[in-house]
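First, one chain by itself: the form predicted alone, in structure tokens.
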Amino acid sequence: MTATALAGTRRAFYDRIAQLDMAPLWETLHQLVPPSPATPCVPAMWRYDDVRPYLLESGRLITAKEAVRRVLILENPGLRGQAAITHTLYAGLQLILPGEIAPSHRHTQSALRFIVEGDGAYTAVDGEKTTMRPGDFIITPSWTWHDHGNDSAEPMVWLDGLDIPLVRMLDAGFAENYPEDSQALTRPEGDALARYGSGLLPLGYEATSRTSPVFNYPYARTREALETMRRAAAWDPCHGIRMTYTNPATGSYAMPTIGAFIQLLPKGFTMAPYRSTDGTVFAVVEGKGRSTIADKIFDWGPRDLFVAPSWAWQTHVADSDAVLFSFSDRPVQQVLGLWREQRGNR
């Protein structure tokens, strides 16, 4: 049989088995099992000064109550229309204006908030309210009631990070609205941090969730920890000083599906090349610098956001003392035994 005839015979065979909802593995094996990660995600950056006018404009177009969550999604250019910044993670910038309430609801997707702009608005999670300030890392665990409000005199903006694409892939998404805009508060503000976030746990406490019982990690504490580490000169050539937000009850990640990190890069620090399998979203808290991710170079400053895809080489250079917040799906990959990293040399 000639090559042309064989190709035709094979195509006819494929057409016949397609009627039985089958397909030949050998035609797609190289795509399904690649020699290394082949993500369609690409490096991308969102400059806050460019995005902010559109956030404020959205506030004139729709109320927080009407929108339920007034958010501009940060879509990876390689994943248009999928509401995803990486294959497993969603990111967006949420705006709440003075006097507004974003109504209470709950869902199986886990969420984090990283406060970008404003001071004095709040989020309430399962009966406790916490005031939000720039640089705070706040958790909304899966299936917990949560609402947001702004009693301050200025707009409040934060970065939302959720495992929406992952939960969607697993077909495990549920959601429910609370009967009122705001949930009933049953604990005083600061209760969770006092109970679980001071190196202490209530006597007899047993963790019933893999999510941290602390849901606000104030930036003031975080920044102090970074400065203490700076004095110890504990610099990693690929990360500067990089720390993980943890669950104080277990010592593991603060969230089961999303890992959150904070890192300090001193002025003049040039990071050694690094890559890992967890696509990572970065938010600039302080300072200026630039990052090379694959073949893209991004100059960044405070409040800018960028994403490094899976297995893309990255380096960071700090033009001044810089602090970067980041999050990824590393906890999931590590539990499944899939996570890998590779370090290069300067």
Contents of the next structure:
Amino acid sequence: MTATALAGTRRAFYDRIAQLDMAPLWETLHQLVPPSPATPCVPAMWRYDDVRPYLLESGRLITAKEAVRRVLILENPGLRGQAAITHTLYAGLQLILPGEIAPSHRHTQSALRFIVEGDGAYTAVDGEKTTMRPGDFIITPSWTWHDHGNDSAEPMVWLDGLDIPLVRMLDAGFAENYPEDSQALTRPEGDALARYGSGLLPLGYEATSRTSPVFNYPYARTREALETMRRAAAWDPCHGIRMTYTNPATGSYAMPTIGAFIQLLPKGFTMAPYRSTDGTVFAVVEGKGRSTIADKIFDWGPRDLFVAPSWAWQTHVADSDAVLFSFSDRPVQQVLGLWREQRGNR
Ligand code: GTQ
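What's the form predicted together with ligand GTQ like, now that we've got the form predicted alone?
Up next: the whole complex, starting with the chain shown before.
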């Protein structure tokens, strides 16, 4: 048989087995088992100044109550239509205007909030309210009731990070609405942080879930920790001083599906190249600088957002002292034994 004839015979064979819902592995094996991650996720950046006018415009088009969550989804250009910023994670910017309430619901997807703009709106989680301030890291564990409200005089904006694409892939999503807009509060504000986030734990405490019992990690404390550490800590050549938000009861990540990090990059420091298999979303809190992600260069300042795909080389430079928040699916990859990282030379 000639090569052309063989190719034709094969194609006819593929058509015949397609009738039985089968396909030949050998045509796609190299794609199915790539030598290194071949993600459709691409490096991308959202400048806050570009996005903010649209966010405020959305506030004139729909109320938080009608929208349930008034969010502009940040869609990775390589994943349009999938509500995904990386292959496994969702991100969006949520706006809540003075006097509004985003009604209470719960879902199996875990969520994090990283506060970008405004001061004094609240989120209520599992019977307790917490006031939100810029830079605060707040979590909404899987299947906990949560509603958001704004009693302040200013619009409030935060970055939402959820494991929506991951849970969708696992077909493990459930959701329900609370019978009223606001859930019943059973504990005073600050209770969880005092009880679990002060280097103390209640006597005989045993974790009842895989998520941290602390649900607001206030920026004031985080920033102070970074500032104190810089006096003694050696800078990591790739990350500066980078810390993980942890569950104080286990020392592990604050949530089982999303890892969150905060890092301080010193002024004038060029980080060494780094890559890891967890596609990572970055939010700039303070300072100015630039990151090279694969072949893209992003100049960033406060409130800008960018994403580094799995296994893409990343290098950060800070022109002034800079603080970056970031999140990824690292806990999932690590618990499954899949996570890899590589450090390059400066
Ligand atoms: O605040 O509960 O961005 O359920 C997407 C889904 C936010 C939320 C989002 C959600 C929420």
